[in-house]
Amino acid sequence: MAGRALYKIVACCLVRQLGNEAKLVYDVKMENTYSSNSPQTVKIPSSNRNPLKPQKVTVPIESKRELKNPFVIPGLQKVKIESQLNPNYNFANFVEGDSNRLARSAGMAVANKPGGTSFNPLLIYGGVGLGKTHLTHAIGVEIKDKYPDKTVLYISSEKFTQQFIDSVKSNTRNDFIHFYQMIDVLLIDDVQFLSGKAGTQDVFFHIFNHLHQNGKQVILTSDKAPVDMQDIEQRLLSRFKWGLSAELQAPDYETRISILQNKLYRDGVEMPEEIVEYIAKNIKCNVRELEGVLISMIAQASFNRREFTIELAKQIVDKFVKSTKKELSIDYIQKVVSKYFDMDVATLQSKTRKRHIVQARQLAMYFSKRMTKSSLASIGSQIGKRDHATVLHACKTVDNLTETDKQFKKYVEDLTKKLSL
């Protein structure tokens, strides 16, 4: 079997390098064990055995195949990947201020040499619908403009641990990291989602650290910053913190009119100023929310043939006011609980039994999983490391007590009244 392997292998390089006319012939020597003659010599050409058939052989250079999803086609050197940017979000329509200086400008000084600075990983963090997303599309966006040949690729945390089960049920778990690899820029949005998944934590540790160490760019967002993040792994905590972590706070009342007359200016509307200063004045904690206001406004003034109006302002900041409802964080809910019982949160987090402090660490887990969008794992990893099994036992005996004990009862109106401020 190892002849006729090698058989091959030769025969193969003679056609490739002399055509089909190509004739491979053996000199065999043989020893006579009979007699004392000398070795004899037999030649045997290469039609003694089957034909080999000719085979096409190529090595791409450059695929111009498009690939949306970390399957990797063996043999490629390189691949055309689609970036999954969107051009929409862009430095031009990212309105600065103080509140996002910092941010803004390491976002430029990476754009401008992407992994060429200090700022490597750059992890943009803040709350819901303050532009981490907008702004890390921005830097990807510039980076394709100043940069044609180099690969990015923007992907959400939770799209990227699908990928990496997937690769696992399929086994092309090697496939998926050797993708990943050959990004010159990766940009992950709301990395915080890897809380908990050791298995994510531990592939994209490994692609993290050989992309920071062949120059590449990585960038991440978070609605936390690094010492905040719970059940992540240390070492790759300790990783992000290499970089510049850049917060993204609330605009102030001056930025929140630039972006309303910025969008305004884009849209080619024209709006009293009277009334861009009643929405900013209304409108204080969120960009999206800012901007859905103006839209709705926009609709109403096309659809309706209304004119706009502080009246007609008034009327959809309240309904859209009333309609967000604020999602609180399971952080946040500690802190008031802990504050409400007169304790820190280490302490609601303990091993404890006291029977206040267990109510206090139920009460917690109850709102969360009330006011949160969490899983009950990850709610119980971030009250104490409890399981998913505490947090439902929890709010059941929340509820239980709620129903036969009044001074309890007053616990959760109290608390409620507080969460809902």
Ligand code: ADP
The other form holds:
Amino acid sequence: MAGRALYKIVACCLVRQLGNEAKLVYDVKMENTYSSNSPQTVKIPSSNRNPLKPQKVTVPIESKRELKNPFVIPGLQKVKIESQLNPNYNFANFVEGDSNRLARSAGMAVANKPGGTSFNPLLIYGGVGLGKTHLTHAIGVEIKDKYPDKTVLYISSEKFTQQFIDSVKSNTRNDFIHFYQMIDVLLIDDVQFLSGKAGTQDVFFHIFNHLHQNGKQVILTSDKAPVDMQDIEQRLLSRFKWGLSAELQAPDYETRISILQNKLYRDGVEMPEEIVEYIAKNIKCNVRELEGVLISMIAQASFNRREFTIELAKQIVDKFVKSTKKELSIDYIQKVVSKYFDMDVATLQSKTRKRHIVQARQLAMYFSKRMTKSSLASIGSQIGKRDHATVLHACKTVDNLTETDKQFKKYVEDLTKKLSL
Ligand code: ADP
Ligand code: MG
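Form predicted in complex with this ligand, following the form predicted on its own:
Whole complex next, starting from this chain.
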């Protein structure tokens, strides 16, 4: 009854303010429909009059309580959380080889006894396309299989960061933290992505400590070893080093063959051995590319009705090798040049005027100009904070010396070879 009286008052005010065309619509969201995508809405028009378009007034009622955050559902003790695991990435199809044996075995050990080994956290690191994501999922899948009651969550660092930013915006930071503290096995992919993100690192530090103290398992992946990670807080880096850091290396020839054969077998495709060998010989440092060549071959064969031939393999491999020949980084050039002259990068960058060091520095500048798209200024600033004129001078000196000094010419040739590999 009270509601009806209120309704009358509100309707009356509206008509007074907006004229006879005004219309009051109740928009009633039914209780207990939080999780549904389209909450039931009951609209109660004040009369049969035509609605006045811009004046739709919605009166919120008390029971229309919105679920403020996506992380906590009130009233539920144990929340069911989707693991976000890909069942196709499992141990059965993660081919073992010398390059991954340590990481794979550690992963297995962790899967058998999550939180119960000294591999906590387990940090899997290695270059792109070497199986970090695959192995991480495999560990999660295995744990889910063995311990269905454990709450396992796989998440990329990128997504984790985004969720954290959203939680700060919507004032639900604590709920975000609570959510992650409920997880039994947390798998975080590509933690190098957290570099430079102080806020996310801070929140992750707290979550990590809580999980670790409570015997929960944390598994991390990164494209670098902890010692080489940049812009990650020291206290977090020290946590990363607590357990085991296991490297995934580029697979050797036999492992590459096994990976290719394994994939062909699973896809039910037969391919002449010499072609498999050709691919394995030419794609060396990235399993994703190895698979990519195979997928292109199979596509060509089935869509264009082409036979599996060495020529086809060569065409496809060439495309892969060319398209992935990346621009060198100035960092890399400095490393190669310093190593060639048996000095460290800091020496190469130093202010010293010792002749052999000056020459090494000038060569690093010269190759950076020749092999990257960076400007003279940018090269200078990255090689010991020099200005663009110094770099220009270095390039001219190298050109001159190459013509006049045999030994120096040899340096340039050797380094060209090393950098072009
Ligand atoms: P990363 O995360 O290190 O960049 P991924 O885990 O995404 O690499 O691996 C790239 C591809 O190579 C995936 O399709 C994965 O299944 C495959 N792969 C990597 N290592 C292996 C392996 N040892 N056995 C079978 N497939 C592998
Ligand atoms: Mg990955």
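Owing to the predicted nature of the structure, the values given are computational and were not obtained by experimental measurement. Here the rigid core means the biggest group of C-alpha atoms that line up within 1.5 Å when the two forms are laid on top of each other. Numbering follows the first chain given and starts at 1.
**Q** Determine, after fitting the two forms on their core, whether I333 shows a C-alpha shift of 2 Å or more between these two forms.
**A** Yes, its C-alpha moves 2 Å or more.
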